[in-house]
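In the block that follows, a single chain appears as structure tokens, in the form predicted alone.
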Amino acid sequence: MARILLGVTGGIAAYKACEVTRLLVKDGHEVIPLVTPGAERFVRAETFAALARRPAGEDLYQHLTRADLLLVAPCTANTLAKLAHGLADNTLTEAALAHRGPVLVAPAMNPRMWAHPATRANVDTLRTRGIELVGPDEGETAEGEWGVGRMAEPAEIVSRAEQLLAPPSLAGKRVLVTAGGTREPVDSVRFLGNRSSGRMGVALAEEARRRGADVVLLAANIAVPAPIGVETIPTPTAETMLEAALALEDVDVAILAAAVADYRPAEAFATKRPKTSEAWTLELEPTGDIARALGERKRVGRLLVLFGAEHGEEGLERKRRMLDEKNADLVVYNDVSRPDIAFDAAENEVVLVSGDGERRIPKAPKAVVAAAILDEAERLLAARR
């Protein structure tokens, strides 16, 4: 199994790192705890050494040993800043500079600290370097505030660590992902659009890249940063997205997660239409059907994954028909009647519909749901081989 450097930093969430240690050891990994002085105010280093089953009198320079993964859980705002700026004032931050391999960080801090521009800049810096983040989650913090800042649960952290340690299962594959919501111009100022943020599509693109795929993201007005290491093509309208998708003929997997407008104004004004006291009637015409177009042109061996945002059981029935109607291999049904998993939510809950049956993915962060969707896509690819 893998050798993992586990950094534990100061904060009440340090107690959860005990469970992270236990789960990693249970899975057969060698865990080397790197406990900062701040963390020892909450949990003694000896506790982690015992949970990790480390021998007494161990080498003082274990933090400089080669490891398969560096995991920091919890990661305070202070340590996050140190990692971003290359400071090395304790064994953990020294290990971060010496480590060559994947890094997974589980932030934990007050919601106002997480939202501060300095923290946001530090997060962007780490992501630019390819460092993965899991969490933080939304909830009540130790001081009684509510917001985003709670450390992700140990099981989620360990699951993400296992994913990072897994072999690149999509190496050699080219994956197309669409994300966001298209905007169809009404005039030079106004448009018809939707509330899709692109979070789900970006999570899918990130996960496919992590699995070794060559990923192209067609981004329609996404409200979240484009993933690092992914070729991103802006496609603001249904027409530009259709043209770009048809031009990418060499993809092995196409995942259409974008919310593409079904209709657009039949005639858009070149300038802004001034407001008057009269009613304004718009004539709408259908946009091109990207899913149908790719389904009709699907070559042997290509996998087509479609998303469908609908309401309730009737919506699910319509998504079932998409398998045949649009020559799809997998349809992901998202019930947008629920505000907790609808547009721009941090979590999702979906039903995977394929020719083999249906499987519900329980409510979870979108990165976790993305991993489950790609697991199913890989299963379908393997079945074809």
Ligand SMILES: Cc1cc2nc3c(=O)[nH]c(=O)nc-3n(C[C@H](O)[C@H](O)[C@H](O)COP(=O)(O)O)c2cc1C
Second form
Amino acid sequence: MARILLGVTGGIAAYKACEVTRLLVKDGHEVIPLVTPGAERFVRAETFAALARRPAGEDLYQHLTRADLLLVAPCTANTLAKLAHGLADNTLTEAALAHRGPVLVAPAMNPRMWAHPATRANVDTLRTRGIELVGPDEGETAEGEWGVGRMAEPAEIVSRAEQLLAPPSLAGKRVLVTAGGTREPVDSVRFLGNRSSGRMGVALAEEARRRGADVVLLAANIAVPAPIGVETIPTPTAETMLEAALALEDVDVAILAAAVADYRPAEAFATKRPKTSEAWTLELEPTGDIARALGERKRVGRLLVLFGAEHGEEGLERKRRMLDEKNADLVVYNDVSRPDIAFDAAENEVVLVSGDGERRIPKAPKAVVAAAILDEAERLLAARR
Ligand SMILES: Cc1cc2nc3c(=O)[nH]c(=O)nc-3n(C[C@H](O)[C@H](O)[C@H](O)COP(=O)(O)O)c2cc1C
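Given the form predicted alone above, what does the protein look like in the form predicted together with this ligand?
Zooming out: every chain and molecule, the one shown earlier first.
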């Protein structure tokens, strides 16, 4: 089992770090709590020492302790800023500079503090450095405000920590992910598009990279930053995405999460079409079918995962047929009739349809849904072997 440095900082959520400690110890890990003076205003260091079953503050060089993972939960705006800038003014921030290995941070703060440009910049700095974040979640904060800032639940934090400690399950695999929504030009400034933000595809690319895969992301007008460490190719239209997908060398897993236009204007004006009093009729022609093309070329042992966006139960029935029609191995069914999930939403709820059954993934942040989809893909890959 692993040795984990657990940084606890000064927010109300410090009491939830007790549960994080308990779960980690229960799973057999050695936990070394590093409690900031700010956190001691909420929960005493002795509590963590007792839960971790070790004497408190016995080691003069505690900040130099070697560990498999540094986990900071909760992480205040203050400590997040210190981590981003390399300050070392308490045992936790000193340990963060001395630590070599994965770092997982669970921010917890007031939604206005989380949204502040200074915090956003600090988060970007940490992500660029390869530091993983879990949460924060949306909800009601202790002070009675609503927004994004609540610490992720202890069980989710522990599960992410254990994923980071696990050997990379997709090492040596090449994974293609498509994300976003294509825009089909009508003239030089107008297009036919859709509401896809690319969040689901980006979460999948991020998760596949985290599991050690070599990931290529075909990005169609994504509204969120592309993940660090992933080769990203801009593919704004259905045609450019099809070309890029076919040009890629053999991939082990292709996950088509982008919302690709089924139709495009038969003719796009080269310049901006001026406004007249006449009606304007557009003729639409079908676009190429990326899923079908990849399904036809799929080699033995490879996996094709398709997303299907439809309405209600009849939509699900149509998606079941996609397994055979497109030679797919897994279909992720998205009910786009609901405004709270799927298109342009932070959360999703899907049904995973494969040849050997169906599994409903309950509503959760897209990162959690991405992990469930990749778990299923890995299970199917293992069954192919
Ligand atoms: C009641 C109370 C609750 C607080 N909760 C948070 C919080 O949830 N997140 C946060 O970033 N700061 C919070 N703060 C502010 C931090 O405690 C303060 O920035 C402190 O310097 C953090 O020190 P540390 O990061 O070294 O633990 C809170 C302060 C008070 C008085």
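The model shown is predicted, which means the values in this text are computed figures rather than measured ones. Residue numbers count along the first chain shown, from 1. Take the two forms, superpose them, and find the largest set of C-alpha atoms that agree within 1.5 Å; that set is the rigid core.
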| property | result |
| --- | --- |
| Thr276 C-alpha relocation of at least 2 Å between these two forms, rigid core basis | yes |
